[in-house]
Every structure is written in C-alpha cells, then in structure tokens.
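Just the one chain here, the form predicted on its own, laid out as structure tokens.
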Amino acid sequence: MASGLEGKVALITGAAQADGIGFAAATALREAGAEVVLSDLARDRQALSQRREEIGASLALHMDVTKRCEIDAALEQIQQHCGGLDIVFNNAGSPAGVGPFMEISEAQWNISLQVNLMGAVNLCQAAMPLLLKSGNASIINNASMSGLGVVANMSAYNASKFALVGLTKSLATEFGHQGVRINAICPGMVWTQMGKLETEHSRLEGESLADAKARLAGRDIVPMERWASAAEIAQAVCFLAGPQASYINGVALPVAGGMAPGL
C-alpha cells in the first residue's frame, strides 16, 4: 500500500549514530519511499557516509545546526541535487544541560540552547522558503518528554526542550495555512546512545547497568514497563510527515509508553 511519502524529499539532522532516532527515522522514511538526506557534524563524516550507504540515502551532508552558513550550504546542495524539500526532522540535540542546577555551567546552558532550540530555529528559518514551495510540507521537531514536564537535575535541558515545544506551536500557527505543518514528538525512555549514557549516570551504588535499565523503565514510571526502540519513535515521525496526519498541526506528541511527563 502506498505511504503517501513516495517522491518526498526529507532532511534529517543528527543522523550519524547507527542506534539513534535520527537514523531510525531516515530508515523508516526511506522505506516509505521518500528521498532521504542525512546530516550531522563533520566529526561524524565516516559514520554518516556509512549510514548513507546502508539505506541508499541521496545525500550525506556535514552540517552543524548552530552555524547558519553550513545550513545554507547544505540546503543549496539539496535544492541542486533533489530539486526541493518537503520534510524536515529536527533531531539534532545535546544532553549537555543535565546536572544539579548550581553545577550547570554557562557553557552547558549555551550548548543546550544553541543546539536544542536555536538549531531548530536556524534550520526552520533557512528551509522555510523551500518548504513553502512544496505546498504540502512537514516539520517534525524532536522535543522529548522533557519538553512537557520536568524532573530534577535537568534544568538547562528541560528549558531548551520546553522552548522547542513553544517554537513548534508558534510556527504551526504562522505557517499552517501556507501548507507547512509543524509538530513535535516527545519521546520518553529510548534505548539509544543517549539513553545508555543516561542509564549509566543514573546507576545507584552497586547497581548493574541491566538493573538500572529495568528500574528506569519500571511499571511505576513507564506503564508498558520497557524502553522504546529508536525504530518505534521513527514510526511516529513517519506518521506526522505523511498524509495520515494531514490535519495534525501544532501537536507535541508523547511517544513514551504511557510515561507521565513529570512536574
């Protein structure tokens, strides 16, 4: 059955990690028939090239979302090679803003805001002219459950993700009538590289990694009592990008197994 994504051009940021949400979304979009463009930092050049080969992506671009000049250069390549742009998945993010409030440095605050918020701002501003030409475009921002509720010791990360949800809703009101839908996904516990680091940092004294993983996704936290796979989050991205979500705009969608958002 046709997915409605055939021939669409999709740009995914933060796509170099084999076990990450970005690459999982790129894989799902490619399988649905979209023409996929991967992007990530230049330091991930080899990994990004490998990801491109694995799924037959059209382009693999080295792009820092905090640098408008790199975004502009990447979009120029996309326009020349693909002829346009229909889908943007703002997945690039940083967990730098995690820790006790009094210990989070100015540098950590800056990284959190520059990557998690301004990275999406930069790409949305730069890509909007191309998306408006599509006539039926979609932006999906990866906001996290930390953009809907908070837990302790994540103040900078929480602030950046709450701001990203606010950006999503603001852009949805501004561009929805022009043929560009803007939504956010809010994943909970996802077993990616970032999830593994979070588990490692959350281990109790004497606790194994496996026990910490089980505790963090216990029934009192996640009713489904397990972590999500990146592929499960990717299906939500595909849904919001496609025609099945044609009347969904300005939504921050939890993809978290029933996990409560926090305070």
Ligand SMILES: NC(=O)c1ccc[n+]([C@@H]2O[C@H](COP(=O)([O-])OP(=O)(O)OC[C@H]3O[C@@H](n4cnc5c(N)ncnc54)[C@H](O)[C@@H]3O)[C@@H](O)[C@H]2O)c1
Second form
Amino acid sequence: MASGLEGKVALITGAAQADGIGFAAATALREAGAEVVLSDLARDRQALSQRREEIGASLALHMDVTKRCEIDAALEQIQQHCGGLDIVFNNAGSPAGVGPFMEISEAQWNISLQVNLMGAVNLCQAAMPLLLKSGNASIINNASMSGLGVVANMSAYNASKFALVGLTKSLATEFGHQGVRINAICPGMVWTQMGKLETEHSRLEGESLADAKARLAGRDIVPMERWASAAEIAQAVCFLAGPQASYINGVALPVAGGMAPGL
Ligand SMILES: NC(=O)c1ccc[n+]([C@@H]2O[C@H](COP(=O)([O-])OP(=O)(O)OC[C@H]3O[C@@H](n4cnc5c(N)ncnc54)[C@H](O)[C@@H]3O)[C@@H](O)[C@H]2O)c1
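If the one shown is the form predicted on its own, what is the structure of the form predicted together with the ligand?
Okay, now the whole complex, with that chain kicking things off.
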C-alpha cells in the first residue's frame, strides 16, 4: 500500500546515533519512500556517513541547530540536491540541565534552551520558505512527556520542552492555513543513548543499571511496563508526516505507553 510519503524530502536533525530516535525516524521515512537528509553535529561526521550508507539517505550534513549559518548552508545544499523540502523532524536534543535546580549552571540552562527550544526555532524560521513552497508540508518537533508535565529534578529540560510544545501550537496557528502542519511528539521512556544516560543518573545507591531501568518503567509509571524502542517512536513521526494526518495540526501527541504527564 502506498504510504503517501513517496518522493517527499525529509530533513532530520540529531540523526547520527544508531539507536537514536532521529535515525529510527529517518529509517522509517526512507522505508515509506521518502528522500531523507540526515544531519547532526560535526563531531558525529563519521557516524553520520555510516548512517547515510545504511539507509541510502540522499545527504548527510553537519548542522548544529544552534548555528543559523550552518542551517542556512544545509538548506542550500538540500535545495540544490533535492529540489525542495516537505518534512522537518526537529529531533536534536540535549539532556543538559537535568538535576536539582540549585545545581544547574547558567551554561547548562543555555545549552538546554539553545538546543531544545531555539534549535527548532532556528530551523523552522530558516526552512519555512521552502516548506511553504511545498504546499503540503509537515514539521514534527520532538518534545517529551517532560513538555506536558513535570517530575522533580529536570527543571531546565522541562522548561525547554514545555516551550517547544508552546512553539508547536503557536506555529500551527500561523501556518496551518498555508499548507504547513506543525505537531509535536511527546515520547516517554525510550531506550536510546539519552535514555541510558538518564537511567544512569537516576540510579539509587547500590542499584544496578538493569534494576534502575526496570524501576523507571514500572507499572505505576508506565502502564505498559516497558521502555519504548526508538522504532516505535518513529512510527508516530511517519504518521504525523504523512497524509493520514492531513487534518492534524497543533497537537502534542504522547507516545509513552500510557504514562501520565506528572504535575
Ligand atoms: N530517550 C528518551 O527517553 C526521550 C524521551 C523523550 C524525548 N526525547 C527526545 O528525543 C530526542 C532524541 O533523543 P534520543 O533519545 O534519540 O537521544 P540521542 O542522544 O540519540 O539523540 C540526540 C541527538 O541530538 C544531537 N544534538 C545534540 N545537540 C545538537 C545540536 N546543537 N545540533 C544538532 N544536533 C544536536 C546529538 O548529537 C544526538 O545525535 C531529543 O530531543 C530528546 O529530548 C527522548
């Protein structure tokens, strides 16, 4: 069955990690017939080229989402190589600033807000002219259940992801009538590098990583009692990107196994 994504050009940020949500989304979009452009920080150059080969992506670009000049250069290459742009997945994210409020430095607040919020602002602003030309475009922002509710010790991350949900809804009202839908996904517990890092940070004294992993997805927290794979999150990205979601605009979709958003 046709996916409706055949020939669409999709740009994914933060896509270098083999087990990350970005690469999983790129893989799923590619399987659905989209032309895929991977991007990530320059430090991930080698990993990115490898990912490109693995799925036959059209381009693999170094693009720090906090740097408008790198974004503009990447969009120029996309325009030249792919002829346009239809889908943007703002996936790049940073866990900087997870921890007790009194221990989060100004530098960590800056990273959190610059990557998780301003990264999406920068790319949305820079890519909008191309997306408007598409006439049938979709932006998906990777927020988090931490953008819908809070748990303790994540103030900078929470603030950045709440703001990203706000940005999503705000842009949906401005561009929905111009053929660009803007939605967010809100994953819960996903077993990626970032998921592992957060589990490591949350370990109780003497607790093994495996026990911490099980505790964090206990039934009282995640009714499905397990972590998600990145591939499961990717399916939500494909759905929101494609024609099945043609009348969905401005939602922040939990993809979290029934997890409640907290406060
Ligand atoms: N893993 C989870 O449990 C979980 C839950 C909810 C939301 N998320 C969100 O999902 C997204 C992807 O995270 P992941 O879990 O796949 O982890 P990940 O570490 O694999 O992915 C994050 C990617 O973002 C990239 N990145 C960081 N700063 C960047 C910058 N300035 N410019 C460009 N790229 C940059 C990293 O290099 C990395 O490839 C993040 O936005 C994260 O907040 C993750």
